[in-house]
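Presented as structure tokens, the chain that follows is alone, the form predicted on its own.
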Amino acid sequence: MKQNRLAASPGAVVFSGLLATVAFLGVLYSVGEAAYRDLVFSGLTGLFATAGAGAAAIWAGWRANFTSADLARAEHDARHDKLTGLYNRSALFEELEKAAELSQANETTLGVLFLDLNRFKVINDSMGHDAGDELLRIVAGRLRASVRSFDVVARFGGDEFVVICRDLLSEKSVVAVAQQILRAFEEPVSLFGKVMTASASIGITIAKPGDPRRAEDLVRDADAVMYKAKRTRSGYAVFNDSHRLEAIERLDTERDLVQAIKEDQFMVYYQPLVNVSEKRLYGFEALVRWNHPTRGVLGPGQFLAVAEETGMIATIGERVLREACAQAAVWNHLSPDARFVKMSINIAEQQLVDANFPSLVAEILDWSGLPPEQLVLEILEDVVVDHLDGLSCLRELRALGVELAIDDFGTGQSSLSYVKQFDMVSALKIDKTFVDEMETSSSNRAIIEAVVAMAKALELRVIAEGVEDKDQVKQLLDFGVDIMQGYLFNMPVAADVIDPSSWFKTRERSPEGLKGVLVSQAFSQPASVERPKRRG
């Protein structure tokens, strides 16, 4: 419609000029002599005709320029992402086809990097979409600055980006680009006055001369291996044939998880935490299991990463919270000693950034009848550090009487200086990796000693995870760690294995009836106990 109006404008200019000429000549006819009128008529007719033609020519030229710029802008918008200014998905595949043809002709290496931001959904949900959009723009700028000018950077969709590295000499060159991008992410990001660290996982596909894969195949393979990088927290991973099978399995897992939630296929297992010095059961950690209809009982390592990536973790987490609280309340009714036993439950980041989570916990406690002081919510160290200024829900949870513990302490990005800010936290759990290498690594022993000393100064309890032999028990006791968890005491078991009449008693000696479950025997009769074999 706009172009039609522009096309008519030159004619309108000429018509207006002619109309003004006729009106002027009419006046001359009425006041002047005939010869004079003829002379004026001829001169003015030529003048207005020339002026009209000139105006028409000027307007036509402006219209042509305007239309060209308009078309160029429309073409640019069709190939670029509006938010970041990067190539969009359709332009990406066009550019990738050209790059593949060029690499084949020059017999060089082509690299495709598929990048996904870690925990973007959490940032978007907790800080708002404006902050999420600003983060995407910052990421786009850092990506452009990290690659060569003739490489291609595109926004694939959401928080996913693709980088095409043209005409490289070797596989090492592709990996070097990925490392350069990851280094660019190390610089903190400021979002509306809050400083935070953004991170990414990168999947890499490398195409050598003669590679038959199409553009779609290269992007698909890079996408598939990106999930391995995310799962292993390795920063990047390079695709090989085995990853294709993993990608298929992941898609199957995602599809089956949807059905599992509908059919409530999840179970909760309980692993004991033992206070070795006091010779009593300190508590349980509730651990989710998936009773898959065809694959059997699956551990959390086989599906939780997919649940987090797809946003299903909050639903699963709520079900675990409900069942564990209800089970602890049942044990309270069956044994008076159970009231001194804690119930620890892992809480995902997606749950914590939900403003309604404290209300949900309060509702579940009221529904189950479990006293708040028996409930311990375990939060990963990185999650607490990343949201230290924004996790007001931690204080709301503490106001309910619920205890908070930092899980896998020492493996995240915090330092001991952060811990003094964790005034709402009551316990630190030393990660299994430190316990595993405690006997052979002096640095690990030093870290454990430092954590224990700092925790005592701040009046925090320390819990050691992954205890698997008697020597570890002895060393941990020497360090001042009394509460332990691991396969030496017991593997995670279903609720019906736990006998309330015996499990919650203080162990002065090896009690009768516990030969099958082993709990607490490790420190009452250590010589007679064999550690159960670890299961995957």
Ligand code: C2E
Given for the second form:
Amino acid sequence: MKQNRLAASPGAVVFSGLLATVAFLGVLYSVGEAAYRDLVFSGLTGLFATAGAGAAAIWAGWRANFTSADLARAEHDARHDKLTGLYNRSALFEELEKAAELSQANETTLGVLFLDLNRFKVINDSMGHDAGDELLRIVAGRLRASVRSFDVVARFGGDEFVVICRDLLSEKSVVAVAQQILRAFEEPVSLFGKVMTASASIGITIAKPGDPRRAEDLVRDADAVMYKAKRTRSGYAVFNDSHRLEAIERLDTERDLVQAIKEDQFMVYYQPLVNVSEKRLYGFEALVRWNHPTRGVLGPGQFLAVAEETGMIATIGERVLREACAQAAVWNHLSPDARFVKMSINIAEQQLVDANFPSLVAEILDWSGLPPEQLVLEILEDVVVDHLDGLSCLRELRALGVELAIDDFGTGQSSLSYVKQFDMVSALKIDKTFVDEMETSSSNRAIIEAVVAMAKALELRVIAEGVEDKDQVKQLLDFGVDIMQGYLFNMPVAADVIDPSSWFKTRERSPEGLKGVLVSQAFSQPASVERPKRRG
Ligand code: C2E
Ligand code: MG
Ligand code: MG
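To test you: the structure above is the form predicted on its own. What is the structure of the form predicted in complex with the ligand?
Full assembly next; the chain just shown is listed first.
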């Protein structure tokens, strides 16, 4: 733009000069002398030739200016990400090749950091794409501010970023950069009036002089180890050779999961929850299993993280919900006492942030014929805390008549103060680690006791998870915890292991008028009965 204005002013000068000369020649011509006329003609010819050449020169200059500005912009756009202004993926690889060469020449260390935002999909889905974009811009700014001016920061795609730190003295300096970045994330983010904390997982790969890996390999390795940081919630992890194998396995799992969904290779196992003081079966927890064609029956620990990272958890979760509700309805049909037994189902965050989730639950209840009061949805503590003001669906679910329970209580941002504001939750499941720690120290016992007392005061039902020995049972009963789940009572089992005629047999009427179910029947199953069995 600036060049165009500059080009216009000499044009104006030439134009005024031309006008003046034409006027002068006109005067000469009007005098009428032949000599003057010849002079006028040759003057005019010269004048037009000069003007033409001048105009061509100005036009060429203007074009040249215009084209170089345009070219520079096009070149910038080709190497930068539109949303964040950071380098894009292709520029990243060029810069990484250069940085690797430099580090080789200077015999210094090169660090590649692969950063992925935690739960970005959930933020995007629940708060909208504008909020997601704004978060990416904020993250880009924080990344830039956390590294040295000559370090390269690039957006790799989606919510993934790569930082290249060249010319470092040691491995420690690379780790220090990652720690610095994670510190920058501790500052809360304000997204359209909602204050939240964004967090990230960083995979680090370090190349020493002589490292044969190419730019693509370095990024791939940093990406692979990022998943480990994410799974272990450790913030960052540094790549080593054992991770290469894990990365390959992860890719295999992802590929096999696609097939598993197509072929419906999932099964649901059921683990009893026992009301020990009333000696009755309180409920079941539905736990997903994957009947893998070559690896055998896999537990959630072996595939759930990949299902969450890839979004496949929503499909798997819906199938578990459908199957467990249908199973509970079948038991109701086979034994009238089964109606007093709850069916607890784990719900992933990605399911909860879907606005259609409450109508899906309503549809499944209707389809299966399961009374809503028998269904309990288990939600992880961190998910509840993160969505205190955002999960309107929890209210809709409560309105359907289903119960909500906080799962793995004690593993997250444990604070009973939020539960107080949260009248929609009716039960709290104390995590196994708490139950284990109860035995190790008196201060842990005091914590559990306080948690149980507060939960009771808030009229929340308390359930202890992972109960494995009788001393724990005794201790928990002393604290006032009646409902327990754990290997001591039963392993999770396939549905056909549960014989309705014995498991749901009426024992007696309890004081509230509910019919109890003989707990001794639940105890009677051998602890090792978790066996592979395809459903259907
Ligand atoms: P969770 O919801 O806390 O479930 C309890 C886990 O503890 C189960 O592991 C169960 O087998 C195990 N467990 C029960 N009693 C004992 C015990 O006495 N000792 C020990 N060591 N473990 C015990 P599982 O089946 O491997 O499931 C792990 C986690 O995977 C679950 O933890 C839950 O968070 C998740 N999960 C399972 N099924 C689903 C599902 O369908 N959807 C979703 N979103 N998550 C699921
Ligand atoms: Mg659970
Ligand atoms: Mg749990």
